[in-house]
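Shown here is one chain on its own, the form predicted on its own, set out as structure tokens.
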Amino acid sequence: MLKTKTALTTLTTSFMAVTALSGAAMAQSTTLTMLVDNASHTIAISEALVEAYEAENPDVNIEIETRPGGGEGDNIVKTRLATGQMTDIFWYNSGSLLQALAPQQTLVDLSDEPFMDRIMDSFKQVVSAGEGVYGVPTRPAEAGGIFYNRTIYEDLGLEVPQTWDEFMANNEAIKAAGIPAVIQTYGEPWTSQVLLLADYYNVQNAVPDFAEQYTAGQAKFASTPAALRGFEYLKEVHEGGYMNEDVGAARYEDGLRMLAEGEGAHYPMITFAIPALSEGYPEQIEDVGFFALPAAEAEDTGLTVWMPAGFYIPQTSSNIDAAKQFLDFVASPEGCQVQSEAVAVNGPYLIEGCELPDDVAAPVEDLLPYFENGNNAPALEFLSPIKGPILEQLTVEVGSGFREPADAAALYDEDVRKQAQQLGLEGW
């Protein structure tokens, strides 16, 4: 009896031991998940974040996934986000595209976090829904625009556009020196919207009150000659046989290497683009420059700025609070030093007591007086809800000569007819 007691005790003590071994480790091991787009300069900058946060946190274990961008990529958050399969952390769009994934109803607020006081409230603004508000801004503060070769403009004595007729008339000379005046990438239709996006800013300065117009269902870009007008650029640029010859095939990191290695002139893209120039062609980052897209009027050009993309967490983590300690770290001057480090600055972060690095490259060089003279504004899908979902599809085929302007404009006014009933918006 007192044998079996002691066997019992034996079995029981080691039991507890082992129980206790167990819990000890299941409370110093935790693995987040988190899925990011499959753009480089995305996975550079979520792997670093993850490893100086491992670093700090040894009991934590955060493991990438990656998806595609555009249309692609969102149907992917969007199922996954539906059918409960989500990771712990995503990284996602800010503005219009992620009032598309009813916030309210899929991610966790953040709004009470201590650490949602070091955001500033331009992000926080793209960020919210309802009361809520859902995100930390994964990057520093971007801009729509035109990426220029500085050394084709030197060899052909050309300056920097003021205008819209100045620009083309800058694409001719280009053409005539047998160089290819604007890069378009429409293997990755995304991209063939930048030159239309990025025209916001002198939307707005034309028509001040479009967004709110266009939200309440009132103004169309059919019927705006402001908002008609990046339709018709992009015929125009068309139409002046200013494009490369693989304009259908080629791809984002395509037009990359064609702008840093002077295989193409102008590039229109968003500033995100500056740490994949700067990792993928460091010797020729600094023959890259950057302007707004031009108005028809000097004095009214300005620079259409984007808010960057967000961490997220869904509802229906299991790590909920783990999450929120990662994010906590994604927004603190520690977080931007990080990403400083990781990939190159692109512009100035919207966390307070980030700084920006004394080596930025000439790109953001030529996009800092835009945020130091008050000439911009953000780009219309961060003072909407609406974006529908085809515009990549119609300026593909305005683009390549395809669809008429007007055409498109309308098309495009009915497909965010739809999406505005979708979010129940009034006035649709």
Given for the second form:
Amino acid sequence: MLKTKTALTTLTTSFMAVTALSGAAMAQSTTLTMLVDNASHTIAISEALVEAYEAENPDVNIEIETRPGGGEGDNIVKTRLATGQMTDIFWYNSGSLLQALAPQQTLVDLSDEPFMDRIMDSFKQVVSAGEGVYGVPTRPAEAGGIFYNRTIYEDLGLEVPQTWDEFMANNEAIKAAGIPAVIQTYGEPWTSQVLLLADYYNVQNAVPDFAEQYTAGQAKFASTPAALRGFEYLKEVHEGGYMNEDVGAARYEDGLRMLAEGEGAHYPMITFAIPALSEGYPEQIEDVGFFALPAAEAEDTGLTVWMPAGFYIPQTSSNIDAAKQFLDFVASPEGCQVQSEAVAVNGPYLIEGCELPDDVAAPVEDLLPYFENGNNAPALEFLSPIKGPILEQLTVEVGSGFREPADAAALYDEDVRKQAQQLGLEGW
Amino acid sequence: MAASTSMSSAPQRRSPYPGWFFLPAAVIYTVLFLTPTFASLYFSLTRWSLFSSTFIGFDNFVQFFREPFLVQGLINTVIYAGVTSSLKVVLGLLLAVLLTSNIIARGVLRSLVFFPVLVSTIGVGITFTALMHPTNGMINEGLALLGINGPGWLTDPNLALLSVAMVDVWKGVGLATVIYIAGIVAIPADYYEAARIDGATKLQNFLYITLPLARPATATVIILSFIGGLRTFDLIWAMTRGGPGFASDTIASVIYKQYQSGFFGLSTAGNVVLFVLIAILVVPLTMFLNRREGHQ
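Condition change, the form predicted on its own to the form predicted in complex with the partner chain:
Expanding to the full complex; the earlier chain stays at the top.
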């Protein structure tokens, strides 16, 4: 282990020597490297930011590398961090996934940087570990809930549901009209978790200290009825026969297409889908609406908020100062404007002084009142460092009718225990 | 030098090469194979994050066996290895008999059978995932023309594992066939001539000459495909990622998922378990398959 480290250091040093030499030849110009995931809107935003930044700073050159998303991408990020091969800046999730990178050991602490004052506390909270704050937001705040097709709603004379029962009644009416009521895309298992995760506002309403108790190992999904409800929703949707026929093989892209083109009425999803919808279906985007996952009682319904990913700097970077300057630009009103021009906005920005353009897409209009009225709360994965990795398989099983909700919740609690032990948390 | 002293202490079987001839190989073997093996044995006893590891004894193994899906993964692995290796033996032997007989376009047919072996496993996986799509895959569309309502090959939890196994057989049977062809071609023609004089039928030729004398080839095919089946990962990952749910998880995919979740120590422990499992199943199998060869 030690030997490998020495060898790596030697390699890095010699590499640095080579770059330093070529740097001198190019008269002070700095080259920064940046790793982002390969989603089209991520690339579009990164390229727009880099282009705008390079225009202002001609001596800086930023090279973008891409990686796959999901678990595969997580592996790449972890491996590159662990072996000291990470780029100068990288794009990665906030919340519990960030905690798995051991930020205190691997990332540069930004808490003393002046630009951090512009970032809202709600975001700082989800990129912090110990005393340090490690990232700046790459996008606006997002939310989990249910996208719906307005044309179908209008044709059938339906109203946006305020309670879960009304939602199920709408599903029944849509099914009777011969349209799949709830689009599910288990060909990409991560998409199956949304019905459960977007219910967290309701869980927190019922059990206000759930996140705290859950992190301490005291509250469990199986024994907390409000938390178990998310698994039951999946079962109810399956038993109603509301889903599309190819649910097992359909992928996220198929889900967006079905929603936009009215091949299905509801798609439980996170609003990061909005840029992809506006880009892929510019004609139909105004037909798409959004509502929060309904609670049992209408007055309890609120929005579960997802924090965006962030830009981070690894401690192994040889250009930390130059990288910080780029982050300063990202976390500025100008940076927000560049982003708004690059891709469709999907929620309010988390940076002070940033304003939304006048013509936001229809689903964003539906989203903003929840932010203005204050009936919103972060998703569980931003309040607790623990998220069990097998949740997506369990939600596929419950949603396909192979497993009972209570059974899945108990298995998930076991998975959560394992994750907490790996993170070395107290009380497990 | 340790190697040369041990050489000289065994005078009756003296190697014609001096001990230091083996040194380069020994160094490569130690650096690339022995060190990682022993390092992984150590790391399987630790809770291992990105930069630090804490020694926790056998906790990882306890956890691994408490893993709710491990038992199913184990059963799936053995089913998968059993199904693929037995089908490769049967189909490989039949194809080899066909391809060593005097048929038209023998060379072309041999190439066709071997062709899938050359294609990337991931590519095969992705192609078959598209072909096996429940509503617009070519297989079910073909069945629909015949009036059959095709199942969800990869989305039905009862079928997913077997569907992947069938693709594995399609891809791997060419190699088994080549091994069998080599084995059959090596059988001296005298036996068949003698049998023809005795008036043996084709079936008798196959049962009493080809089958027993191709036994070394059978042993090779069984062992290679069984080990391959036990550690199978790429095809399963490309086609189902262990899903739907956990229906087609094998030990290798369970291990990979642990690694993916950042449980590095735990997944290393899983690798040690896989290593031991393969040894327990394959060593007796090899001994059994090779035992009767000595009696011939």
